[in-house]
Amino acid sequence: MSNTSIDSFNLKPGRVLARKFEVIDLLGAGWEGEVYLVREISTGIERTAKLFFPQRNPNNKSIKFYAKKLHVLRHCPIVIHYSAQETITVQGQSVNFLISEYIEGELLSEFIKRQPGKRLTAFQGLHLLHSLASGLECVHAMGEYHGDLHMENIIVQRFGLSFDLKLLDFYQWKAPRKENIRGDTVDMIRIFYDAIGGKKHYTNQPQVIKNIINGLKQTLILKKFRSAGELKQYLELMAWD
């Protein structure tokens, strides 16, 4: 069996994986592998297949860790549901992949680009932050964390008075610690800051907004919010001057 590194699978639409899934399209690629939209042949249901480059998944360690983490967090609505693991052969090597639910929606970064001025209003931003904190509250309550929150890892499914969100890429292999959970909280504030216009509009934001962002100073943020649950509670009780 070849031990050559694989940097791209280049799976074409119509290819059948493990006799069960038909490739529809490439959804994205990263350091660990590629993500494809596939159709389950027996049911016609669309799903997502995450294929790991063999050199990034020695002894199947990465894929097992990821699958177990998604299983632990399966009751958290903001987490994508894991379904199954399969194996195919690509370029003479065994390639493992995970099947999970397919989430229709739009990356948060793209959603914000479509808004007037390419940013959210302060009120819209608060709704976004509350939805994000509400979703991660479940994750943090279970002692887990995301570890790499940014606009390219958040899918907006629907929005209105609140946002329906899903998180991508729980690819942090370290055992969870309080510092990880706090890191998620700081990242949420940064997303909120960027979503409402970032540095360009910060000076003109209402004081209640500045009281949340705290100039993006980590020590000040964590003094107020040590977890998603504490941030959510603050937002629900805050008074608008």
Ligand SMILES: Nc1ncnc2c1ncn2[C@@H]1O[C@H](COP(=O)(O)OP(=O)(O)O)[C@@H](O)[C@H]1O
Second form
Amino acid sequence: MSNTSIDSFNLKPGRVLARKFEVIDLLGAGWEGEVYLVREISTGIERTAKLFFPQRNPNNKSIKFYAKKLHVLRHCPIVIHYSAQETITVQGQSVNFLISEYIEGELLSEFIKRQPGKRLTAFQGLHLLHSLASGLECVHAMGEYHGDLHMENIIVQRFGLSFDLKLLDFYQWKAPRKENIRGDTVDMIRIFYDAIGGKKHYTNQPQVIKNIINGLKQTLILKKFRSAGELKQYLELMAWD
Ligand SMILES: Nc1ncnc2c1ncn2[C@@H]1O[C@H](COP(=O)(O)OP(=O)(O)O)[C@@H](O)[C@H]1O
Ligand SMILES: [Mg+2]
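Switch from the form predicted on its own, shown above, to the form predicted together with this ligand and output its structure.
First the chain shown before, then all remaining chains and molecules of the complex.
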């Protein structure tokens, strides 16, 4: 068995994994591995397979962490559902992958790019932030955190006045959970800030918006809200003038 690191799997459509899943398409690639849309052969159900580069998953630790976290959070509607873990051999090495539900929708980054001026209005942005905070309230209430919140890890499933969102890609940090929950809260504010036009439009945002973003100053943000639940409550009770 060779120990050279693998940085691309390059699986072609039609390839069968672990005799159970047929590759349909590559959905995305990142630091940890590659994510494919697959079809479970026995049922025809579409799923995603996240294949981890062996060097990013020593002793299968990353997968175990991710799978357990998704399982613990299975009752939170914003979290994708875990279904199984499998192993295949690629380039002579054991490669583990995680099967989870396939989310049909659009990455938040792409959704924003499609909007007029490539940004949301302040009011739409508030709804996005509220949907995000409501979804993460469940996660934080269980003492858990996401750890890597950004627009490529959020899928917009449906939108109207409110947004139906799903989170991908939880990350394990060494810092205590409380700090990570606060980290998620600051990340939500940053996503909101970027979604409504970022630096370029910040000065012209109404005061109610600035009261949430606080110039992106972490200490000021955390004085007002330290978790998704606190942020959600703030949004629901805030004064408009
Ligand atoms: N369950 C899923 N449903 C639909 N698309 C997904 C799913 N999981 C991942 N993707 C797509 O694959 C990309 C990479 O997946 P992600 O889990 O974020 O891995 P990475 O660690 O590589 O960032 C995502 O940005 C998304 O486009
Ligand atoms: Mg990701």
